[in-house]
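Given as structure tokens, the chain that follows is alone and in the form predicted alone.
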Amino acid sequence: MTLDQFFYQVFESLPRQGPGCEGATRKVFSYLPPLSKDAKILDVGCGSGTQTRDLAALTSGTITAVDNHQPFLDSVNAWVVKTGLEGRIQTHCASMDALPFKPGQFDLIWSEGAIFIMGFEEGLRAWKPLMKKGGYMVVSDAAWFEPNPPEELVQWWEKEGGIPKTEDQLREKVRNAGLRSIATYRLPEAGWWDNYYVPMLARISDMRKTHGSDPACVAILDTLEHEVEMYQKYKRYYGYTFFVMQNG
């Protein structure tokens, strides 16, 4: 087994793969205008398709999740298949920088706490010609909350891949991006703590006892035990904003 294979076996029994909660899902739904009947909706990263299945409650139209991890979409696809929905919901594996699908094609345009792999603005871009004039698009991403956050908090975020932007700053990339900001809303504490790290850490202990003494395997899970501290830690100053936007 590869060390990609591990890390990826550590998140497919999780009930979610990033922070997120149910009540924020329908939170920033509430935000849009109501979604015509047969409105073509697009869930970008969809993992195990946790807020896939919210969404599927809170719409009418037709759902494409995509992911790049097939295990994942087995996950969605037997959800669908128990629920009787194969007509409202397909899954297709890809790359969420190489997406196939024509232009113009979406009403709505959902990811939850995935954009960060391309980048906020360069995800934006990439994803924006797929929807329609007046289209919608709800991300989730990294935030600073509070200014001058401690140094070691910036040093292990810029360890883990990029240091958060504020606010302000994302929004300002959304209008680099050509869309018009709706809404914002930042995910509440259950969202990381309920719903993501108490499943985590639970799997962690499991895994140790299964891969304890494969020091590789120990390394990815001791990184995954740090990042809950740091977020125990300094979670004032951070979290995930969902930002609601328009394709003007």
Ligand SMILES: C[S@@+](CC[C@H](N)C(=O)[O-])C[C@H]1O[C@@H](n2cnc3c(N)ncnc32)[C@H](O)[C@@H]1O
Given for the second form:
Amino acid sequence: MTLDQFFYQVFESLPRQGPGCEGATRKVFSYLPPLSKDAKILDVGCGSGTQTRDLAALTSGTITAVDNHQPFLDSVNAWVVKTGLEGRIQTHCASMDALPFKPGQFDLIWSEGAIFIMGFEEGLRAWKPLMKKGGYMVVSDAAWFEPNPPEELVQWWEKEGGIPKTEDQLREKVRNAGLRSIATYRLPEAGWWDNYYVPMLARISDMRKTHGSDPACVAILDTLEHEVEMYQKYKRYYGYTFFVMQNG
Ligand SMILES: C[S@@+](CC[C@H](N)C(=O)[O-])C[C@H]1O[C@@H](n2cnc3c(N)ncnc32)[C@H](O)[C@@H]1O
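We have the form predicted alone; now please give the form predicted together with this ligand.
Let's see the whole complex now, leading with the same chain.
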């Protein structure tokens, strides 16, 4: 097993692969005007599909759920078959920076906790051409909530590969990408714990039992556990914010 495979093994059995919760998905969806019955929705970086299922309950159109890790899509597909939603939900294994869809076709593009992979503005710019004119896009990403974050936290984010922006800076990126900002919403703290960090800590504990003698695996588990410690210690300084946007 490669370290990549080990990393995915931590996440494959979690209820979700990033911070979020059904209540937040529903709340943010309520900021949109009613979608048409046959609305076309694209869920980018869907993971094992928690928000895909929530979107399926909130809408009546079709959903294309995209991820580049097929095992996540397999679990979405298993749920789709179990619930008989084959006619409404399709999965697609593709990279978010090269989405193989015709331009101008989606009424709604939704992406929870995944745009950081491309970069906020880069993601908005890459996905905007896929939106219908007047269509909507919703993404969640990390943001600073307080000025003057502690040095330990800044250094940790630097090591993680990028320091968050403030919500104002992210709204500026929305404008730069040619989108209209409609609303923002901060993910409540429960969205970090209930379906993400609590099950992740349980999974880390299990995997320490099975892989505790492999230093490279232990290093991965330590890094993930440290992320949870950072959130516990510094959650007032940062969090996840949803951005609701319109094309034109
Ligand atoms: C933090 S998880 C969020 C998953 C899900 N939206 C959620 O909130 O539970 C990010 C997801 O993006 C996927 N991903 C990573 N790189 C990707 C890429 N280049 N293209 C498409 N998906 C990617 C990962 O496999 C993972 O499922």
